[in-house]
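Given next, in structure tokens, is a single chain: the form predicted alone.
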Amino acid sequence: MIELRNATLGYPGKTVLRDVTLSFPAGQITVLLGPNGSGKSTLLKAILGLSQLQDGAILVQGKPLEAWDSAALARQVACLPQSRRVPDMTVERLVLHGRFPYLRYPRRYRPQDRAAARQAMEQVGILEYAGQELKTLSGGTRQKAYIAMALAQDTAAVLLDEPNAYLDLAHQLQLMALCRDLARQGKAVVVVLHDLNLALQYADRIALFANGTLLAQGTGPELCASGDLNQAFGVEVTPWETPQGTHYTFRLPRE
């Protein structure tokens, strides 16, 4: 659905990732993974157009990027950026920018982007608070309006820079099962993790990051085999076999 071939990534005068090549198929959550300044983010936003393509294609659909008018891209690809302001207004509100692609001038709501801020909020348990003020929600409830917002936007690829912070355990679970069930509606998941249990449990595939350049990618099993999460993180990533399925545990490794 998206892919980067040979793509060189940054921002006028500097260069953040080189020469990679990566699909984000329909159906499957890929999980981008490594160090903090890594690339992963320089990477959502060079698909959206904010960060520069300095070499290399990206094409969304088999369309390069520069093909698609921003109307047209925000209606294929929805993203959820790491950093926002908190503007002042409801969580209705909110998600309904979610529909502004599909608007044309005067933006009024229609009926159907009514409807699909509200399927949206239900899918992330969030309608109980769609009267409220954002800047009267804890941090995890005002990012569960930012993911509904990025799903009523009713996009074929789905972009979501850390979306666990603020949220504790049990949400942070019930967002992976969101986006395990968005893969199986057939859309394209791209996450932008830290948190290597999670990604290892959730993540179809993995694009592993280091040192401005794509080092790995492939399953969890295939990146713990390779030596390549130990390599990218400096720890110790060891698999252990349970009734529920695979485990892992991490621990830096020995002097």
Contents of the next structure:
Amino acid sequence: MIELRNATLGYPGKTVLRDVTLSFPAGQITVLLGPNGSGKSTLLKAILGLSQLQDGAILVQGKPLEAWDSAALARQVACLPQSRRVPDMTVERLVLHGRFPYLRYPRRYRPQDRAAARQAMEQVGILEYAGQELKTLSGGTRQKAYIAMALAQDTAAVLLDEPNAYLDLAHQLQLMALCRDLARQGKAVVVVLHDLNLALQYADRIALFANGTLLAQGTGPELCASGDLNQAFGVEVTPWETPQGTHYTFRLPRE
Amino acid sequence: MKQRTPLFVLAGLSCVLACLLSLTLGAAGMPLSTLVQALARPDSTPGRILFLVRLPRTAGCLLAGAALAVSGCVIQGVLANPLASPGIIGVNAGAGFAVTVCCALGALSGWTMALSAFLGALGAAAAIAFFGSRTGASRTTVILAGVAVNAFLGGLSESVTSLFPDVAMLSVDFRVGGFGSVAVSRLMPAGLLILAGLALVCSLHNELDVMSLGADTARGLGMNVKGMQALFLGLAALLAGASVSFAGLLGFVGLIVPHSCRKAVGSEARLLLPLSALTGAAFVTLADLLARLLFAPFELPVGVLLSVLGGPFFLWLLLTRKGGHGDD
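Please give the corresponding structure for the form predicted in complex with its partner chain, as opposed to the form predicted alone shown earlier.
Once more the chain from above appears, this time first in line as the rest of the complex follows.
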């Protein structure tokens, strides 16, 4: 669905990531992992054209990124950015704005847009808050409202930049289950996470970033076995087979 | 859900009432019966007062009030800065400088004045937007840049006024803002620009809301953020500039009215913009009436009254900001 070929990314006068070749296939959860500042958000921003593609190529549905106009791209790729405002509007209105790329001037939301927004709120479990002002809600519910907006966009790929920030454990697990649902529907789901445990538990594939480049990519068990996770995070990761599946423990390396 | 319809009815009725009071009260009292007579006979003395003085003045108040209030809403939304308004960031001063230059050059036609004022306002808005985007300036820095732009353009205008002391337009009425000398010839072009600007801004309410979600989110929703920012600042400059071209440097309307309306209906532009337009129109018309009647037979320019109200309001806004920046 989205493919990076030898992509070098950054901002004017500054390169953040070099020579990244990576694909985000439909129907899979790809987790981007890496220490702070390793370029994960820059990569997501590059797909939206918010950071600079300095070399190489980014393809969306096989077509180069620069060939997409912004509205058509927004009908293919939805993104939940890391930094979000708390606008003074109701949940329903925010989610409805997810339909923005489907309309032309003068944009008036149609019954089918309202239905899509309603369905997105239902899917995320916030329909009961539809008429409430975002400012009056908890951080977790606001986060869900933003995720519902990304779902209302009805795209083939969903990019979530640290969606678990501000969420308690139960909400984090609900969110990862939602990501699994979206992948089952055939969407390419890309999630930036800091929580290694959640990443190993839910990711179909992990892309590991460190020192300004893509260090490794593969499934969780592959990256554990290769020692790449240990190297990137400076911890020892040990997989344990249990009747409920593989679980992982972490500890600082022994002297 | 807040009950919104009564608010719009109230704002609409306030406009109608403000109009009636503005038409009937003044140096020469004009009860409703005389008003009807004046309408029927434009050549009579009451007719002349109505068509040459009261109607242009009232229409000017309504148009300037609506334009400045909506311009304030747009500027606050686009710059994501609740302290910004056309008066504070120097947009009015840009328009004022352009009008001053027009007067000095003797280019006094309504269209020349209105369009020059628009270009002056646009220049100031573009300077502030450029400064903000180039430096990643904080909200407070943008306001301080506005102080600098205001002082700079004010200084230029004063220089022109000193060099061309005879130009009638450069009176106190213009410098502080007032409707004492509104003429139909000057009002008509500016009014048309304001009505077109108001219609266009209101038709873009979803765009303004999406922009208020932040540049990253707006871009993710397919918006050409830079282009839209430029369009909105252009429209804000059009509204403020057109209003300055006949009403002078009225301050604080673009601050007081949007904030009061936001308290009532929140920030959703589809509600905020029309309510601000109605409230701004009623507010300026009533303020002008008060300025006319307070020390009758002497008349205060309404800008003096608005500054007396607006200064403390701005300080109150600073006090109640709680240091919040609205980001999650």
